[in-house]
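So this first bit is one chain, no partners, the form predicted alone, shown in structure tokens.
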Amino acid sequence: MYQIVTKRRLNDIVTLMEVAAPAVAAKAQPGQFIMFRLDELGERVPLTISGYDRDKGTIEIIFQHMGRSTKMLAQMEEGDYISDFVGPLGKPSNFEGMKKVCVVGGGVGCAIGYPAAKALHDMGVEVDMIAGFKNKDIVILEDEMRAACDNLYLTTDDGSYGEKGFVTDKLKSLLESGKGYDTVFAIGPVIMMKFVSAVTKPFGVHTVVSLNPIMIDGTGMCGGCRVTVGGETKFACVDGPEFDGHKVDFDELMKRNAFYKEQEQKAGEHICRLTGGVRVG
């Protein structure tokens, strides 16, 4: 059992939790993820590790209340216990040789991009970060991101905060202005990562995307997270979750992600076991 040490609502649909998991914290690195299961009847859900404290033995996760399990997790409080919390899984980020990097986060993807930016910044790498949100009300981790990079560019779709436009607009303008990034990290919705990769390709900038499609066991045995990269079949959980964005078949990935959309919507309309019969969804 893994105890929830701290809980903080970042906005109406995003929550940060710190979970006591000493064995995971001892080996966790940026880019890796955990699989949690709320109880013996729960589904396995992957979440990227957004932070860790080896001394305290804790892992930080940030999640959006989207599916059944994440909505149930959001109902839990400090002191409650999660049944299973397995990790660290996946390959850690490879920062070797990087000197000037741009981390691009979309929505909750900023929570995944933040630890990468912080790790690079702490290594002395020059880091810019572009963080995009739909509007001002759902902006998260602004102070943390600003402290983890040299330049933070905030964008909102409606212009209610920061610069109006998409992260791809800002990234393109920075590249056109002569920003000589050797690597761009893109983390967010699949469609966003697809278009970020399309923006960087003409400039020849190495682009890394973090893929989090449907995963079941997190060990590569089920094959549920297959993705085509460079014409070869890869498994996001063990071969990734980070891949060369210029080689990923995003159209195939988006089709796979939408395959169980109807079932996921129905699963969200259930009576929650953890809240004594309160409907979640």
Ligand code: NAD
Contents of the next structure:
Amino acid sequence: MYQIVTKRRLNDIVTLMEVAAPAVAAKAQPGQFIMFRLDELGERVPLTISGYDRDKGTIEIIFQHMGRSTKMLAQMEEGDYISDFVGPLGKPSNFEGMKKVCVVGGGVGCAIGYPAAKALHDMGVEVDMIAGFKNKDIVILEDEMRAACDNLYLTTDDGSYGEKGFVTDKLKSLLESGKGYDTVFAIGPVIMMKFVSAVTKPFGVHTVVSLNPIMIDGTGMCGGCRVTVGGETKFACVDGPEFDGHKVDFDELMKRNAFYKEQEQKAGEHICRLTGGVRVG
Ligand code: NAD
Ligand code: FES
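Form predicted alone done; form predicted in complex with the ligand now:
The next block holds the full complex; its first chain is the one shown before.
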């Protein structure tokens, strides 16, 4: 059992938790993920590790209250226990040879972009970060992101904070202005990662995306997380989750991610007697 040590609401739909998991914290590296299960009947949910403290033996996760399990997790409090918390899974980020990087985070994806930016910045890499949100009310981690890079560019879709527009608008203007990034890291909605990759392609900038397909076992056995990269089938849980954005078949990934939408919605609406009748939808 894994105890929730800290819980912090970042906005109405995003929560940060620090979970005591010493064996995971001992080996965790940027880019890797964990899978949690709330109880023995629960689904297995993958979440990218947003931070870790080897001395305290804790792992930090930041999650959007989206599906049934994350909504239930968001209702748990400090001191409560999670049944399973497995990791670290997946390959760590490969920062080798990077000198000037732009990290692009979309919405809650900024929670994963931020530690990547921080790790690169701590290594002496020049880092710009573009963080995009729908509106001012859901901006998260602004101070943390600002401290983790050389320049933070904040955008909102409706212009209520920072620059109006999508992250891709800002990225395109920075690339056109001559910012010579050797790498762009993009983490956020699949559609955003698709268009970030389309923007960087004509500039020939190496682009890394962190994929979030449906996962079941997280160990390369079930094939649930398969993605097509460069015409080859890859399993995001063991071959990724980070891949070359110019080679990913994003349209296929979006189709696969939408496959269980109806069931996910029904599960979210279900009132479960096992959770004391808590409605999680
Ligand atoms: P969102 O829909 O609010 O979008 C965030 C930003 O992405 C927008 O503000 C915009 O700047 C950009 N964007 C969105 N659509 C775009 C488009 N068509 N073209 C260009 N830019 C676009 O994001 P959200 O609701 O916070 O969702 C975050 C997503 O990130 C979730 O789908 C979640 O699964 C994913 N995520 C992925 C990882 C990972 O490890 N890959 C980690 C955390 C979250
Ligand atoms: Fe089963 Fe990746 S989640 S193979």
